[in-house]
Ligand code: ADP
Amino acid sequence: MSNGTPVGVSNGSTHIKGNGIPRELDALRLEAVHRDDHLKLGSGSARIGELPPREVIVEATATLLTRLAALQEAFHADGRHALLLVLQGRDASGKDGVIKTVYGAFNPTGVQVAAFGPPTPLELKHDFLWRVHQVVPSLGMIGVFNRSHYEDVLAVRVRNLAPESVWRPRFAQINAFERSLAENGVIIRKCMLHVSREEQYVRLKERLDDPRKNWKFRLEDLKDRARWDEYTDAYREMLSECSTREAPWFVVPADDKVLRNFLIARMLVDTLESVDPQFPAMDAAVREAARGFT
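May I have the structure of the chain above on its own, in the form predicted alone?
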(Lines of atoms letter the chains of each structure in order from A and count residues from 1; the text may use other names and numbers.)
(Lines give C-alpha, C1' and ligand atoms only; values in the text may rest on other atoms or scores of the structure.)
Protein backbone atom coordinates (compact mmCIF):
# COMPACT_ATOMS: atom_id res chain seq x y z
CA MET A 1 0.00 0.00 0.00
CA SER A 2 1.58 3.27 -1.08
CA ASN A 3 2.02 6.30 1.20
CA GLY A 4 -1.13 8.36 1.43
CA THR A 5 -3.35 5.52 0.25
CA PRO A 6 -6.26 4.99 2.68
CA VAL A 7 -6.60 1.68 4.48
CA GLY A 8 -8.82 -0.51 2.35
CA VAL A 9 -7.66 0.79 -1.03
CA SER A 10 -5.14 -1.47 -2.70
CA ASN A 11 -2.45 -0.75 -5.25
CA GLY A 12 -2.62 -4.36 -6.41
CA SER A 13 -3.54 -5.58 -9.87
CA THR A 14 -7.12 -5.52 -11.05
CA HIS A 15 -9.45 -8.52 -10.93
CA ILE A 16 -11.74 -7.06 -13.59
CA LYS A 17 -11.74 -8.95 -16.86
CA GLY A 18 -11.80 -7.06 -20.13
CA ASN A 19 -13.58 -3.93 -18.94
CA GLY A 20 -11.22 -1.40 -20.48
CA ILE A 21 -10.09 0.07 -17.14
CA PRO A 22 -7.19 2.47 -17.85
CA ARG A 23 -3.77 1.52 -16.53
CA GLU A 24 -3.60 4.62 -14.32
CA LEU A 25 -6.58 3.32 -12.34
CA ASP A 26 -5.06 -0.08 -11.57
CA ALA A 27 -4.11 1.11 -8.08
CA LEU A 28 -7.68 2.01 -7.17
CA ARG A 29 -9.41 -1.09 -5.83
CA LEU A 30 -11.07 -1.71 -2.48
CA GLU A 31 -9.56 -4.24 -0.10
CA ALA A 32 -11.50 -5.93 2.68
CA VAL A 33 -10.90 -4.85 6.26
CA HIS A 34 -8.97 -7.26 8.48
CA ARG A 35 -9.04 -7.39 12.25
CA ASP A 36 -5.39 -6.29 12.55
CA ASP A 37 -5.63 -3.27 10.23
CA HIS A 38 -5.56 -0.74 13.12
CA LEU A 39 -8.00 1.61 11.43
CA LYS A 40 -7.69 5.28 12.37
CA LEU A 41 -10.52 6.68 10.25
CA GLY A 42 -9.03 10.17 10.22
CA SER A 43 -9.61 12.85 7.60
CA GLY A 44 -6.62 11.69 5.55
CA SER A 45 -8.16 8.29 4.89
CA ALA A 46 -11.38 9.86 3.57
CA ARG A 47 -9.61 11.02 0.41
CA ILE A 48 -6.80 10.06 -1.95
CA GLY A 49 -4.28 12.79 -2.68
CA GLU A 50 -3.07 12.12 -6.21
CA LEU A 51 -5.68 10.95 -8.68
CA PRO A 52 -5.85 10.64 -12.48
CA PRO A 53 -7.87 13.30 -14.29
CA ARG A 54 -11.50 13.37 -13.21
CA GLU A 55 -12.77 12.60 -16.70
CA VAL A 56 -10.74 9.37 -16.73
CA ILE A 57 -12.48 8.16 -13.56
CA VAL A 58 -15.91 9.25 -14.86
CA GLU A 59 -15.41 7.35 -18.12
CA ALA A 60 -14.13 4.25 -16.33
CA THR A 61 -17.13 4.34 -13.98
CA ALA A 62 -19.49 4.49 -16.95
CA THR A 63 -17.75 1.42 -18.39
CA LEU A 64 -18.15 -0.41 -15.08
CA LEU A 65 -21.84 0.51 -14.83
CA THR A 66 -22.45 -0.87 -18.32
CA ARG A 67 -20.73 -4.09 -17.29
CA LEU A 68 -22.78 -4.21 -14.07
CA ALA A 69 -26.01 -4.00 -16.05
CA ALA A 70 -24.99 -6.99 -18.18
CA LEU A 71 -23.87 -8.99 -15.16
CA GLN A 72 -27.10 -8.24 -13.31
CA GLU A 73 -29.19 -9.56 -16.19
CA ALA A 74 -27.35 -12.89 -16.08
CA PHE A 75 -27.33 -12.91 -12.24
CA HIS A 76 -31.10 -12.45 -12.12
CA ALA A 77 -31.72 -15.22 -14.66
CA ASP A 78 -29.18 -17.55 -13.03
CA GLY A 79 -30.94 -17.43 -9.66
CA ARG A 80 -28.32 -19.35 -7.68
CA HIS A 81 -27.37 -16.42 -5.47
CA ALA A 82 -28.58 -13.14 -4.04
CA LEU A 83 -26.33 -10.11 -3.55
CA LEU A 84 -26.68 -7.76 -0.59
CA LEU A 85 -24.79 -4.47 -0.45
CA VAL A 86 -24.83 -2.82 2.98
CA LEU A 87 -24.14 0.94 3.03
CA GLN A 88 -23.21 2.56 6.32
CA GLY A 89 -21.71 5.97 6.94
CA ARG A 90 -22.06 9.19 8.83
CA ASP A 91 -24.70 11.73 7.84
CA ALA A 92 -24.01 13.17 4.35
CA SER A 93 -21.47 10.45 3.54
CA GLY A 94 -23.24 9.70 0.24
CA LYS A 95 -25.40 6.62 0.71
CA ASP A 96 -28.20 8.04 -1.43
CA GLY A 97 -25.68 9.10 -4.07
CA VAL A 98 -24.28 5.59 -4.35
CA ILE A 99 -27.74 4.14 -4.75
CA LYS A 100 -28.66 6.69 -7.40
CA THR A 101 -25.47 6.24 -9.42
CA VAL A 102 -24.41 2.63 -9.00
CA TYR A 103 -27.79 0.95 -8.61
CA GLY A 104 -29.18 3.20 -11.31
CA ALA A 105 -27.36 0.94 -13.76
CA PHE A 106 -29.54 -2.04 -12.87
CA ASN A 107 -32.88 -3.23 -14.18
CA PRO A 108 -35.32 -2.21 -11.40
CA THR A 109 -37.11 -5.58 -11.53
CA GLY A 110 -33.99 -7.27 -10.16
CA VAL A 111 -33.12 -4.74 -7.45
CA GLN A 112 -34.63 -3.85 -4.09
CA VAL A 113 -33.64 -1.07 -1.67
CA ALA A 114 -34.39 -1.05 2.05
CA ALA A 115 -33.82 1.95 4.32
CA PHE A 116 -33.66 1.63 8.08
CA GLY A 117 -34.80 4.38 10.40
CA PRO A 118 -35.64 4.16 14.10
CA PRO A 119 -37.46 0.89 14.85
CA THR A 120 -41.24 0.96 15.07
CA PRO A 121 -43.14 -0.17 18.19
CA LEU A 122 -43.81 -3.51 16.49
CA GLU A 123 -40.13 -3.96 15.57
CA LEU A 124 -39.09 -3.18 19.14
CA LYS A 125 -41.14 -6.17 20.30
CA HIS A 126 -38.85 -8.46 18.30
CA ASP A 127 -35.11 -9.13 18.29
CA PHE A 128 -33.11 -6.43 16.50
CA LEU A 129 -32.51 -8.60 13.42
CA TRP A 130 -36.19 -9.40 12.84
CA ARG A 131 -36.91 -6.42 10.60
CA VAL A 132 -33.67 -6.96 8.72
CA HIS A 133 -34.23 -10.60 7.82
CA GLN A 134 -37.57 -9.75 6.21
CA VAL A 135 -35.95 -7.59 3.53
CA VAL A 136 -32.90 -9.69 2.69
CA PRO A 137 -32.95 -10.11 -1.13
CA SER A 138 -34.20 -13.40 -2.51
CA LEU A 139 -32.16 -15.54 -4.89
CA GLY A 140 -31.59 -13.78 -8.19
CA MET A 141 -32.10 -10.36 -6.64
CA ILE A 142 -29.64 -7.61 -5.76
CA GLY A 143 -30.48 -5.70 -2.59
CA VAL A 144 -29.07 -2.63 -0.91
CA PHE A 145 -29.44 -1.55 2.70
CA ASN A 146 -29.38 2.21 3.26
CA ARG A 147 -28.17 1.96 6.85
CA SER A 148 -28.74 -1.44 8.38
CA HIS A 149 -28.62 -3.72 11.40
CA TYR A 150 -25.30 -2.06 12.22
CA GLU A 151 -27.19 0.92 13.63
CA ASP A 152 -27.77 -1.40 16.59
CA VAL A 153 -24.06 -1.34 17.44
CA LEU A 154 -23.47 2.26 16.29
CA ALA A 155 -26.31 4.67 17.09
CA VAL A 156 -27.58 2.48 19.92
CA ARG A 157 -24.10 2.53 21.46
CA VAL A 158 -23.19 6.19 20.93
CA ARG A 159 -26.59 7.59 21.91
CA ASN A 160 -26.78 5.33 24.97
CA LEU A 161 -30.05 3.77 23.84
CA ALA A 162 -29.08 0.46 25.42
CA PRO A 163 -26.37 -0.65 27.87
CA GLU A 164 -23.15 -2.29 26.72
CA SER A 165 -24.43 -5.61 28.02
CA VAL A 166 -27.09 -5.40 25.27
CA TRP A 167 -25.20 -4.03 22.29
CA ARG A 168 -21.83 -5.76 22.70
CA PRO A 169 -23.15 -9.34 22.22
CA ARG A 170 -24.68 -8.15 18.94
CA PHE A 171 -21.30 -8.33 17.18
CA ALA A 172 -21.34 -12.12 17.49
CA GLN A 173 -25.07 -12.26 16.73
CA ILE A 174 -24.59 -10.25 13.53
CA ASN A 175 -21.69 -12.45 12.43
CA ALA A 176 -23.76 -15.58 12.98
CA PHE A 177 -26.71 -14.05 11.10
CA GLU A 178 -24.58 -13.05 8.12
CA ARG A 179 -22.84 -16.44 8.08
CA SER A 180 -26.24 -18.10 7.88
CA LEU A 181 -27.25 -15.89 4.97
CA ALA A 182 -24.00 -16.65 3.14
CA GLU A 183 -24.47 -20.39 3.64
CA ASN A 184 -27.88 -20.02 2.00
CA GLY A 185 -26.68 -18.27 -1.14
CA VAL A 186 -26.57 -14.59 -0.15
CA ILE A 187 -23.36 -12.81 -1.15
CA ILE A 188 -22.73 -9.96 1.29
CA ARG A 189 -20.59 -6.88 0.70
CA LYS A 190 -20.53 -4.05 3.23
CA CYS A 191 -19.26 -0.53 2.54
CA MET A 192 -18.50 2.06 5.20
CA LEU A 193 -18.58 5.40 3.35
CA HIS A 194 -15.84 7.31 5.15
CA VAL A 195 -16.32 11.06 4.97
CA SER A 196 -14.06 13.56 6.74
CA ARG A 197 -15.35 16.00 9.33
CA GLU A 198 -14.44 18.88 7.00
CA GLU A 199 -16.31 17.46 4.01
CA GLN A 200 -19.32 16.59 6.13
CA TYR A 201 -19.49 20.24 7.23
CA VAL A 202 -19.54 21.37 3.59
CA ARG A 203 -22.33 18.95 2.69
CA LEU A 204 -24.46 19.72 5.74
CA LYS A 205 -24.04 23.44 5.06
CA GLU A 206 -25.30 22.84 1.51
CA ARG A 207 -28.40 21.20 2.96
CA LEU A 208 -29.05 24.24 5.10
CA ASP A 209 -28.50 26.71 2.27
CA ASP A 210 -30.34 24.91 -0.55
CA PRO A 211 -34.17 24.91 -0.29
CA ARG A 212 -34.19 21.71 -2.35
CA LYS A 213 -32.00 19.96 0.23
CA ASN A 214 -32.70 21.50 3.63
CA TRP A 215 -35.60 19.12 4.22
CA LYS A 216 -32.89 16.47 4.69
CA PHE A 217 -31.34 18.32 7.61
CA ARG A 218 -32.30 16.86 10.98
CA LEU A 219 -31.66 17.98 14.53
CA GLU A 220 -30.05 14.58 15.09
CA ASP A 221 -27.43 15.46 12.44
CA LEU A 222 -26.07 18.20 14.72
CA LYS A 223 -26.15 15.95 17.77
CA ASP A 224 -24.32 13.15 15.96
CA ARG A 225 -21.69 15.57 14.62
CA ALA A 226 -20.97 16.59 18.21
CA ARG A 227 -20.39 12.89 18.97
CA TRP A 228 -17.79 12.54 16.18
CA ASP A 229 -15.10 10.85 18.27
CA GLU A 230 -17.56 8.45 19.89
CA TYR A 231 -18.82 7.38 16.46
CA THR A 232 -15.24 6.94 15.24
CA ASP A 233 -14.55 4.52 18.09
CA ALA A 234 -17.81 2.69 17.41
CA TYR A 235 -17.04 2.36 13.69
CA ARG A 236 -13.51 1.10 14.37
CA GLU A 237 -14.74 -1.68 16.62
CA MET A 238 -17.64 -2.56 14.31
CA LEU A 239 -15.31 -2.89 11.31
CA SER A 240 -12.81 -4.98 13.27
CA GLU A 241 -15.36 -7.28 14.88
CA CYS A 242 -17.66 -7.81 11.89
CA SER A 243 -15.49 -7.96 8.78
CA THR A 244 -15.52 -11.68 8.04
CA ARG A 245 -14.70 -13.95 5.13
CA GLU A 246 -18.42 -14.44 4.47
CA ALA A 247 -19.34 -10.76 4.85
CA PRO A 248 -16.35 -8.41 4.46
CA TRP A 249 -16.34 -4.70 5.22
CA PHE A 250 -14.76 -2.19 2.85
CA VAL A 251 -13.79 1.34 3.91
CA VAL A 252 -14.58 3.65 0.97
CA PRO A 253 -12.89 7.07 0.82
CA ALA A 254 -16.02 9.18 0.30
CA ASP A 255 -14.92 12.81 0.23
CA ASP A 256 -14.72 12.59 -3.59
CA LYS A 257 -18.08 11.42 -4.92
CA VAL A 258 -16.71 10.41 -8.33
CA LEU A 259 -13.98 8.25 -6.80
CA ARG A 260 -16.46 6.76 -4.30
CA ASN A 261 -18.77 5.59 -7.08
CA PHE A 262 -15.89 4.18 -9.13
CA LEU A 263 -14.55 2.13 -6.21
CA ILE A 264 -17.93 0.64 -5.31
CA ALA A 265 -18.84 -0.10 -8.92
CA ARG A 266 -15.50 -1.82 -9.40
CA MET A 267 -15.93 -3.94 -6.26
CA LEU A 268 -19.42 -5.00 -7.40
CA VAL A 269 -18.20 -5.96 -10.86
CA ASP A 270 -15.42 -7.95 -9.23
CA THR A 271 -17.93 -9.69 -6.97
CA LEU A 272 -20.43 -10.60 -9.69
CA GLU A 273 -17.73 -11.80 -12.07
CA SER A 274 -16.37 -14.09 -9.35
CA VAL A 275 -19.79 -15.80 -9.28
CA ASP A 276 -19.75 -16.18 -13.08
CA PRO A 277 -23.54 -15.96 -13.53
CA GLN A 278 -24.92 -17.89 -16.49
CA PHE A 279 -28.18 -17.76 -18.38
CA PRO A 280 -29.93 -21.11 -17.80
CA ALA A 281 -30.56 -23.39 -20.74
CA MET A 282 -34.09 -23.63 -22.04
CA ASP A 283 -36.14 -26.40 -20.49
CA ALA A 284 -36.07 -29.45 -22.78
CA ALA A 285 -39.87 -29.80 -22.74
CA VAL A 286 -40.31 -26.15 -23.69
CA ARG A 287 -37.76 -26.45 -26.45
CA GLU A 288 -39.57 -29.49 -27.86
CA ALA A 289 -42.98 -27.79 -27.66
CA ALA A 290 -41.57 -24.68 -29.39
CA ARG A 291 -40.12 -26.64 -32.27
CA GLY A 292 -41.46 -25.21 -35.49
CA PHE A 293 -42.77 -22.04 -33.75
CA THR A 294 -43.34 -19.20 -36.21
Second form
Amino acid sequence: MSNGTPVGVSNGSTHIKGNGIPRELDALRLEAVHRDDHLKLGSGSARIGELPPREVIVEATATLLTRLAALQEAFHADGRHALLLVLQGRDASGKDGVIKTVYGAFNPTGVQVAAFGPPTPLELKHDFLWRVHQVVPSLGMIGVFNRSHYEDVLAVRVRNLAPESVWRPRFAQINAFERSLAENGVIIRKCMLHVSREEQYVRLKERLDDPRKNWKFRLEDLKDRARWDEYTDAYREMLSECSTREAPWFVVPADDKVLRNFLIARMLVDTLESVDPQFPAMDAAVREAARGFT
Ligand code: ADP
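Mind giving me the form predicted in complex with adenosine-5'-diphosphate (ADP), seeing as the form predicted alone was just shown?
Okay, now the whole complex, with that chain kicking things off.
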Protein backbone atom coordinates (compact mmCIF):
# COMPACT_ATOMS: atom_id res chain seq x y z
CA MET A 1 0.00 0.00 0.00
CA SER A 2 1.21 3.54 -0.71
CA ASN A 3 1.70 6.44 1.71
CA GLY A 4 -0.70 6.66 4.58
CA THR A 5 -0.52 2.97 5.48
CA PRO A 6 -0.71 2.76 9.26
CA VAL A 7 2.16 1.02 10.94
CA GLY A 8 1.35 -2.63 11.32
CA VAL A 9 -0.97 -3.03 8.34
CA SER A 10 0.73 -4.96 5.61
CA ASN A 11 1.10 -4.14 1.95
CA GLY A 12 1.54 -7.81 1.18
CA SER A 13 -0.47 -9.62 -1.43
CA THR A 14 -0.94 -13.14 -0.16
CA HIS A 15 -4.33 -14.80 -0.25
CA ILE A 16 -6.11 -16.36 2.67
CA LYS A 17 -7.03 -19.96 1.96
CA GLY A 18 -10.46 -21.06 0.76
CA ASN A 19 -11.53 -17.48 0.89
CA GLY A 20 -13.73 -15.53 -1.46
CA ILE A 21 -12.05 -12.31 -0.31
CA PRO A 22 -11.63 -9.92 -3.25
CA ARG A 23 -8.08 -9.17 -4.36
CA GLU A 24 -8.58 -5.45 -3.82
CA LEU A 25 -8.52 -6.19 -0.06
CA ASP A 26 -5.23 -8.09 -0.22
CA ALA A 27 -3.29 -5.21 1.29
CA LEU A 28 -5.56 -4.97 4.32
CA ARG A 29 -3.96 -7.31 6.80
CA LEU A 30 -2.58 -6.79 10.29
CA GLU A 31 1.10 -7.29 10.89
CA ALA A 32 2.69 -8.12 14.22
CA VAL A 33 4.54 -5.36 16.03
CA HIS A 34 8.31 -5.72 16.13
CA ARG A 35 10.34 -4.53 19.04
CA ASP A 36 12.15 -1.88 17.00
CA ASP A 37 9.12 -0.51 15.09
CA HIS A 38 9.24 2.83 16.97
CA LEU A 39 5.48 3.22 16.79
CA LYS A 40 4.23 6.78 17.10
CA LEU A 41 0.57 5.97 17.72
CA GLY A 42 -0.54 9.34 16.37
CA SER A 43 -3.92 10.12 14.83
CA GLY A 44 -2.71 9.18 11.35
CA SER A 45 -2.29 5.53 12.25
CA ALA A 46 -5.81 5.25 13.68
CA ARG A 47 -7.29 5.21 10.18
CA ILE A 48 -6.46 4.40 6.58
CA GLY A 49 -6.77 7.16 4.00
CA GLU A 50 -8.01 5.42 0.90
CA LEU A 51 -10.06 2.31 1.28
CA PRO A 52 -11.96 0.10 -1.15
CA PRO A 53 -15.74 0.70 -1.09
CA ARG A 54 -17.33 -0.02 2.28
CA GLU A 55 -19.79 -2.57 0.87
CA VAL A 56 -16.83 -4.63 -0.29
CA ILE A 57 -15.27 -4.63 3.19
CA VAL A 58 -18.61 -5.36 4.88
CA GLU A 59 -19.29 -8.29 2.57
CA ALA A 60 -15.78 -9.66 3.00
CA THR A 61 -16.15 -9.43 6.80
CA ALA A 62 -19.34 -11.48 6.61
CA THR A 63 -17.46 -14.10 4.56
CA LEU A 64 -14.66 -14.17 7.14
CA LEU A 65 -17.10 -14.52 10.03
CA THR A 66 -18.78 -17.48 8.33
CA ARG A 67 -15.35 -19.03 7.85
CA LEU A 68 -14.51 -18.33 11.50
CA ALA A 69 -17.63 -20.18 12.63
CA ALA A 70 -16.62 -23.28 10.64
CA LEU A 71 -13.04 -23.09 11.90
CA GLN A 72 -14.20 -22.75 15.49
CA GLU A 73 -16.29 -25.89 15.24
CA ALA A 74 -13.24 -27.88 14.14
CA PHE A 75 -10.98 -26.09 16.65
CA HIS A 76 -13.33 -27.00 19.51
CA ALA A 77 -13.56 -30.64 18.42
CA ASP A 78 -9.83 -30.90 17.76
CA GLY A 79 -8.95 -29.74 21.30
CA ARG A 80 -5.19 -29.54 20.80
CA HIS A 81 -5.07 -25.79 21.36
CA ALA A 82 -6.82 -22.90 23.03
CA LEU A 83 -6.97 -19.43 21.48
CA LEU A 84 -6.72 -16.29 23.57
CA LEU A 85 -7.58 -12.95 22.00
CA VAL A 86 -6.49 -10.03 24.19
CA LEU A 87 -8.19 -6.70 23.50
CA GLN A 88 -6.69 -3.52 24.87
CA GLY A 89 -7.48 0.06 24.00
CA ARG A 90 -8.48 3.38 25.45
CA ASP A 91 -12.08 4.03 26.45
CA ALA A 92 -14.43 3.94 23.45
CA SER A 93 -11.82 2.32 21.24
CA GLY A 94 -14.30 -0.41 20.32
CA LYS A 95 -13.43 -3.40 22.53
CA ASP A 96 -17.11 -4.18 23.14
CA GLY A 97 -17.90 -3.77 19.45
CA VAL A 98 -15.23 -6.28 18.45
CA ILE A 99 -16.50 -8.75 21.04
CA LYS A 100 -20.07 -8.46 19.76
CA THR A 101 -18.91 -9.01 16.19
CA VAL A 102 -16.49 -11.87 16.85
CA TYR A 103 -18.59 -13.55 19.53
CA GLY A 104 -21.60 -13.34 17.24
CA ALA A 105 -19.82 -15.59 14.78
CA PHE A 106 -19.09 -18.35 17.25
CA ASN A 107 -21.00 -21.17 18.86
CA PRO A 108 -21.30 -19.81 22.44
CA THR A 109 -20.33 -23.15 24.01
CA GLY A 110 -16.83 -22.78 22.61
CA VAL A 111 -16.18 -19.17 23.62
CA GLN A 112 -15.68 -17.33 26.89
CA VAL A 113 -15.27 -13.61 27.51
CA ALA A 114 -13.50 -12.22 30.57
CA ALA A 115 -13.53 -8.51 31.45
CA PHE A 116 -11.01 -6.92 33.79
CA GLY A 117 -12.04 -3.98 35.94
CA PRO A 118 -10.20 -2.51 38.92
CA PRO A 119 -8.89 -5.39 41.06
CA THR A 120 -10.95 -6.43 44.10
CA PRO A 121 -9.38 -6.39 47.60
CA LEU A 122 -8.86 -10.17 47.31
CA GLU A 123 -7.22 -9.84 43.89
CA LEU A 124 -4.91 -7.14 45.24
CA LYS A 125 -3.64 -9.61 47.83
CA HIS A 126 -2.41 -11.87 45.03
CA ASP A 127 0.14 -11.36 42.31
CA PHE A 128 -1.32 -9.45 39.34
CA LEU A 129 -1.48 -12.55 37.13
CA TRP A 130 -3.52 -14.59 39.60
CA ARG A 131 -6.94 -13.43 38.39
CA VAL A 132 -5.81 -13.70 34.79
CA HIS A 133 -4.54 -17.27 34.91
CA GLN A 134 -7.89 -18.49 36.24
CA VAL A 135 -9.74 -17.39 33.11
CA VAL A 136 -7.26 -18.45 30.44
CA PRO A 137 -9.26 -20.60 28.01
CA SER A 138 -8.88 -24.36 28.24
CA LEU A 139 -7.99 -26.51 25.25
CA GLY A 140 -10.60 -26.33 22.51
CA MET A 141 -11.93 -23.00 23.78
CA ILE A 142 -11.59 -19.49 22.43
CA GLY A 143 -11.17 -16.85 25.12
CA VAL A 144 -11.53 -13.12 24.67
CA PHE A 145 -10.10 -10.69 27.22
CA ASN A 146 -11.79 -7.29 27.44
CA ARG A 147 -8.79 -5.51 28.97
CA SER A 148 -6.27 -7.77 30.61
CA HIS A 149 -3.07 -8.10 32.64
CA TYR A 150 -1.76 -5.24 30.48
CA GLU A 151 -3.76 -2.82 32.64
CA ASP A 152 -1.06 -3.56 35.20
CA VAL A 153 1.53 -1.81 33.02
CA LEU A 154 -0.89 0.81 31.64
CA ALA A 155 -3.50 2.13 34.10
CA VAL A 156 -1.32 1.19 37.06
CA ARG A 157 1.62 3.05 35.55
CA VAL A 158 -0.20 6.14 34.31
CA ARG A 159 -2.40 6.56 37.39
CA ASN A 160 0.58 6.01 39.66
CA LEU A 161 -1.03 3.09 41.45
CA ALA A 162 2.34 1.40 41.96
CA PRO A 163 5.94 2.59 41.70
CA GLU A 164 8.07 1.90 38.63
CA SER A 165 10.03 -0.69 40.62
CA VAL A 166 6.78 -2.70 40.70
CA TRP A 167 5.30 -2.21 37.20
CA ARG A 168 8.48 -2.25 35.12
CA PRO A 169 9.52 -5.83 35.97
CA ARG A 170 6.03 -6.86 34.86
CA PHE A 171 7.03 -6.68 31.18
CA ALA A 172 9.37 -9.63 31.73
CA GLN A 173 6.88 -11.37 34.02
CA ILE A 174 4.15 -11.08 31.39
CA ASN A 175 6.44 -12.39 28.66
CA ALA A 176 7.38 -15.39 30.79
CA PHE A 177 3.71 -16.04 31.66
CA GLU A 178 2.59 -15.86 28.03
CA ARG A 179 5.48 -18.05 26.90
CA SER A 180 4.46 -20.67 29.42
CA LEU A 181 0.85 -20.54 28.19
CA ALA A 182 2.00 -20.86 24.59
CA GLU A 183 4.15 -23.87 25.47
CA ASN A 184 1.04 -25.43 26.95
CA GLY A 185 -1.08 -25.07 23.84
CA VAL A 186 -2.54 -21.57 24.18
CA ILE A 187 -2.30 -19.52 21.00
CA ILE A 188 -2.17 -15.85 21.98
CA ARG A 189 -3.04 -12.89 19.79
CA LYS A 190 -3.18 -9.38 21.21
CA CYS A 191 -4.91 -6.40 19.58
CA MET A 192 -4.46 -2.83 20.62
CA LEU A 193 -7.45 -0.92 19.26
CA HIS A 194 -5.91 2.37 18.29
CA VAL A 195 -8.43 5.20 18.29
CA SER A 196 -7.48 8.82 17.60
CA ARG A 197 -8.02 11.55 20.12
CA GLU A 198 -10.60 13.25 17.87
CA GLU A 199 -12.61 10.08 17.32
CA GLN A 200 -12.53 9.24 21.02
CA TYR A 201 -13.97 12.68 21.75
CA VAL A 202 -16.88 12.09 19.36
CA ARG A 203 -17.63 8.66 20.86
CA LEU A 204 -17.32 9.73 24.51
CA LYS A 205 -19.49 12.78 23.87
CA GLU A 206 -22.16 10.57 22.35
CA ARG A 207 -22.03 8.27 25.38
CA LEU A 208 -22.15 11.13 27.88
CA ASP A 209 -25.30 12.42 26.20
CA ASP A 210 -26.98 9.01 26.13
CA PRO A 211 -28.82 7.97 29.34
CA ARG A 212 -28.54 4.32 28.29
CA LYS A 213 -24.76 4.63 28.32
CA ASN A 214 -23.67 7.49 30.58
CA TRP A 215 -24.37 5.58 33.85
CA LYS A 216 -21.27 3.49 33.10
CA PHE A 217 -18.84 6.38 33.29
CA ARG A 218 -16.27 6.47 36.05
CA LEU A 219 -14.41 9.56 37.08
CA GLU A 220 -11.23 7.77 36.01
CA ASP A 221 -12.50 7.54 32.40
CA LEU A 222 -12.59 11.31 32.07
CA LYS A 223 -9.28 11.71 33.88
CA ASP A 224 -7.70 9.15 31.56
CA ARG A 225 -8.54 11.26 28.51
CA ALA A 226 -6.58 14.12 30.05
CA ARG A 227 -3.63 11.74 30.44
CA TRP A 228 -3.60 11.00 26.70
CA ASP A 229 0.13 11.43 26.14
CA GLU A 230 1.11 9.43 29.21
CA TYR A 231 -1.04 6.55 27.95
CA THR A 232 0.51 6.86 24.50
CA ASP A 233 3.97 6.43 26.03
CA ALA A 234 2.78 3.51 28.16
CA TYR A 235 1.19 1.80 25.16
CA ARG A 236 4.28 2.29 23.02
CA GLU A 237 6.55 0.74 25.59
CA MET A 238 4.14 -2.11 26.26
CA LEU A 239 3.89 -2.90 22.54
CA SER A 240 7.62 -2.89 22.08
CA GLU A 241 8.43 -4.86 25.26
CA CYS A 242 5.71 -7.49 24.99
CA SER A 243 5.21 -8.29 21.31
CA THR A 244 6.85 -11.69 21.08
CA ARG A 245 6.90 -14.49 18.54
CA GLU A 246 4.58 -16.61 20.66
CA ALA A 247 2.28 -13.75 21.71
CA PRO A 248 2.39 -10.94 19.14
CA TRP A 249 0.72 -7.55 19.43
CA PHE A 250 -1.20 -6.04 16.53
CA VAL A 251 -2.08 -2.36 16.31
CA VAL A 252 -5.56 -2.10 14.82
CA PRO A 253 -6.56 1.22 13.24
CA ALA A 254 -9.85 1.59 15.07
CA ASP A 255 -11.41 4.90 14.02
CA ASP A 256 -13.39 3.03 11.38
CA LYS A 257 -15.46 0.20 12.88
CA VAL A 258 -16.00 -1.55 9.58
CA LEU A 259 -12.28 -1.72 8.84
CA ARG A 260 -11.46 -2.70 12.45
CA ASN A 261 -13.84 -5.68 12.35
CA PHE A 262 -12.52 -6.80 8.98
CA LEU A 263 -8.87 -6.69 10.08
CA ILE A 264 -9.48 -8.61 13.29
CA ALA A 265 -11.70 -11.21 11.62
CA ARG A 266 -9.02 -11.76 8.96
CA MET A 267 -6.25 -12.11 11.53
CA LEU A 268 -8.33 -14.67 13.47
CA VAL A 269 -9.10 -16.67 10.33
CA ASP A 270 -5.40 -16.69 9.44
CA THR A 271 -4.53 -17.79 12.98
CA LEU A 272 -7.03 -20.65 13.13
CA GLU A 273 -6.15 -21.80 9.62
CA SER A 274 -2.48 -21.91 10.57
CA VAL A 275 -3.20 -24.68 13.11
CA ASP A 276 -5.37 -26.51 10.59
CA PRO A 277 -7.90 -27.83 13.13
CA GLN A 278 -9.24 -31.30 12.42
CA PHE A 279 -12.25 -33.24 13.61
CA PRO A 280 -11.01 -36.29 15.53
CA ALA A 281 -11.67 -39.70 13.99
CA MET A 282 -14.71 -41.52 15.33
CA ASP A 283 -13.95 -43.94 18.15
CA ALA A 284 -13.47 -47.42 16.62
CA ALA A 285 -15.80 -49.12 19.12
CA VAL A 286 -18.52 -46.55 18.48
CA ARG A 287 -18.08 -46.97 14.74
CA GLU A 288 -18.45 -50.70 15.12
CA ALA A 289 -21.54 -50.34 17.32
CA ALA A 290 -23.02 -47.85 14.88
CA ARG A 291 -23.08 -50.49 12.14
CA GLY A 292 -26.06 -52.06 13.86
CA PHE A 293 -27.68 -48.69 14.67
CA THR A 294 -31.29 -48.61 13.56
P1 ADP B 1 -14.78 -0.70 30.57
O2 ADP B 1 -14.33 0.69 30.91
O3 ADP B 1 -13.75 -1.49 29.85
O4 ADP B 1 -16.14 -0.74 29.93
P5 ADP B 1 -15.13 -1.18 33.46
O6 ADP B 1 -15.63 0.21 33.64
O7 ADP B 1 -15.85 -2.30 34.16
O8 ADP B 1 -14.97 -1.56 31.93
O9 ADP B 1 -13.62 -1.28 34.07
C10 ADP B 1 -12.54 -0.90 33.42
C11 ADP B 1 -11.69 -0.02 34.33
O12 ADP B 1 -10.93 -0.86 35.19
C13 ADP B 1 -10.71 0.79 33.50
O14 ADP B 1 -10.68 2.10 33.97
C15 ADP B 1 -9.39 0.09 33.76
O16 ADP B 1 -8.28 0.93 33.66
C17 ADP B 1 -9.58 -0.42 35.17
N18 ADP B 1 -8.68 -1.53 35.47
C19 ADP B 1 -8.63 -2.75 34.91
N20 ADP B 1 -7.63 -3.49 35.41
C21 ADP B 1 -7.00 -2.71 36.31
C22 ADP B 1 -5.87 -2.89 37.16
N23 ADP B 1 -5.20 -4.03 37.17
N24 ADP B 1 -5.53 -1.87 37.95
C25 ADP B 1 -6.21 -0.70 37.93
N26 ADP B 1 -7.27 -0.47 37.16
C27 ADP B 1 -7.66 -1.45 36.35
